[in-house]
Amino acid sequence: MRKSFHKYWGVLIILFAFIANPVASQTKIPSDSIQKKMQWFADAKLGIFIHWGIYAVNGISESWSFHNKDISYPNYMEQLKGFTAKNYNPNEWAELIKESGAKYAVITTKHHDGVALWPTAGSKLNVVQSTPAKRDLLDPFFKALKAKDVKIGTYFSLLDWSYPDYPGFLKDSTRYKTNDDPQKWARFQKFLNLQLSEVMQNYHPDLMWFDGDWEHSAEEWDAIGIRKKLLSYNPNLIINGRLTGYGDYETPEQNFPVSRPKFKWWELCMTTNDNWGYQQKDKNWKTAYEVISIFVDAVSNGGNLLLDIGPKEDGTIPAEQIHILSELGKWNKKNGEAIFGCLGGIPQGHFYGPTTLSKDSTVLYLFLHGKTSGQVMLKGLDTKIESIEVLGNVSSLQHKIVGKISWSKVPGLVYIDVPEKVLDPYITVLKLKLKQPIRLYSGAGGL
């Protein structure tokens, strides 16, 4: 993941461009050409991100810790000796992910440090040959996910800061020299394509989640060639936007949208504390309410949430993350009707909170944060309401139209009385069944 760029002005410029204009930086593929294959992703809404690697041994930043010289490269690689995966239970992982309500999961097959979680033929720097784990960690997890009908996603770092023929981009680096040797780059590309072929042939992912594209141009990476190669294995493969723009959807990182993004498909990737991988000193856990509210906000704005967990080196998942996913799952079981398979909601200003719509636009869902009770207001609804109910509760709610004038085209205000007894511990969802597809008035209220 992108991290600790403050030390390098060149990378700061790239990061600024990504935040300021993610459309330009992430996708160059016409959306109408991929509509069909993207449908499951659009309906999925929730994925679980898994950052697992040798960095969990010392609980330090994945790859960036040696890149930014917080630790020497040899000391970073000493963690290989402590990566045991001795308590790794892929079935338990898959069960937790399924219970959270997630429809897909993405795991780091290889981060920027070059340590692969599978027995790659391209390098000895993998968990089978170079760690006490001594086994393929991906295969059993992917099989467990498939058994639970959860889609498979593979995070893959394009760059590799450990591979001897990878040209470093920092001129002050003491670990490798920056040069323009075409033979070295050709050897690296051969290695890169070998590993991509292994991942595709061995694990058959539904989604490829690239990272690390910023160090080279699309032409240098041969982004078009990589995309073509991957799709030759699986024409329905979904590729994220970090292939220098030759992906299918956008992947904003940690930054929450205030207004709805203009992307057709997008996914907010976000940590459950402040770090992607396991760091025992990081106790700044998000609460279940905070995660659920961010999730609802992403879906309301037409996107997905890719929520990260970072297992320990032995394969156990921190209790705090288990709690978050469990609570998220309980909420989804009760309120999932308003999330999965729904569309982003109505424009801001009509309701003071997140909303979603059924695909036929005849059901409007309103999300009430925290302990919201009493009257809530809906503006500009120009469609008659057939009924209102609280999801997960037998209660039907009454509504009142205020300020409707017979001769005016401007609809009245809808007030809904929400008693405290029907409130969800986290976010309450109201289901408004409409008599016909929703119509909204968004004018200035004049004659």
Ligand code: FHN
The other form holds:
Amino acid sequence: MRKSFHKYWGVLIILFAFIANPVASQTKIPSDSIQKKMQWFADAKLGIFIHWGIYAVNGISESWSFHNKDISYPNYMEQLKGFTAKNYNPNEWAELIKESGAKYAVITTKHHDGVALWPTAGSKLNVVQSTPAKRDLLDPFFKALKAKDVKIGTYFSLLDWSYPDYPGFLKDSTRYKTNDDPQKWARFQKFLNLQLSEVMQNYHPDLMWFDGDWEHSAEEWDAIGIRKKLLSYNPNLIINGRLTGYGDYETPEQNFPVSRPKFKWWELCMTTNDNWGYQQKDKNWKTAYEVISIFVDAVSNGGNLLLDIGPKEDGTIPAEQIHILSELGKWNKKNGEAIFGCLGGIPQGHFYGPTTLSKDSTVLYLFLHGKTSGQVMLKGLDTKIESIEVLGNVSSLQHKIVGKISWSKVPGLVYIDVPEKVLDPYITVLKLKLKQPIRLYSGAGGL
Ligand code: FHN
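Right, and the form predicted in complex with this ligand of this protein, after the form predicted alone?
Following is the full complex, with the preceding chain placed first.
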């Protein structure tokens, strides 16, 4: 009697935990509805990040330059006068993004400096009322993306170092502590919610990319309330992980994973040089090869890449970034079958390079870096190979099984002969069609 009594209470407690905190359980344990809405994101693999703001006028770091007191706040805000967007061509932006192979784009609607790229009713600090641009810069871009079937992402900074009712300001000075002046914090939250409603109602994003959550707790932000509010506008909205843990996926930044991240969905955001916004002094561009290899590595590890560009104040995109996106697009046109809609690859150790799998695991893609030709080896493949071809090339390749011992269950090594003439200038992709869904031996050999 006592045992079943305890069991009964145990079931109730677990049930209560889920009911009491539906959002936390949702974001911590993907429920069916999250699983379904995340499918396009999981298949998308590549997004383009856009940091565009008044910081491009002087080519200084976005918001941080005044926060860290590299420049005074008034001098930072002087840049409002130079933000013209006079050569801004949203259709050209959308075309470049589409051609790169990206399936979504995320643009800074408002960075930590509080300057909104849309005519917000919450503050005059917006490009329509306070800069020579004098127009909504988001609407035409989102319309152009939609026309090209590219998903819309809105970057939104929760913190707002310019807003008078926001506690934070400079790195070593705050306006007040939220507990000391709850009315002031409530006024800021009203402003924050007004702007979130504007973004959701005016632009209907597919993805909300929060930033700046680190200055306050989930309770102070009312993260659960924000999540519920956004989902009430669009239940299929995807929210990134920077809502103090109440998002749908993780967003490692600039730091490349070596081991496969444990997250169900994740996206590496990365600059093309060393800065998010336009900085004419920063010539430390990643090469097209480096970007493609980082992209492939992220996808092989089960993630997405959100690759950043920083347009100039007039709306033109630096030539170096156009080059990177177009080279990425050419590579994707030839090899996208191994990327888009695929699953992350097989565990490290079976092949000395990135891999991906088709959704039914009957196709294994091997990625060869640079000038890798001659024999490449695959270990522990316990499934028969039907054929091997090179993506974007008519060639089919020969392979041989080496070292298979008749009495042992351990599969032999697969050696594939890759002639130099089939190589891609960046990364060559081998497509291995298997006779059935892949099976791998990952043991230590032995008897
Ligand atoms: O502080 C921001 C930074 O300026 C930039 O926007 C990056 C992009 O992910 N996010 C924050 C730093 O993590």
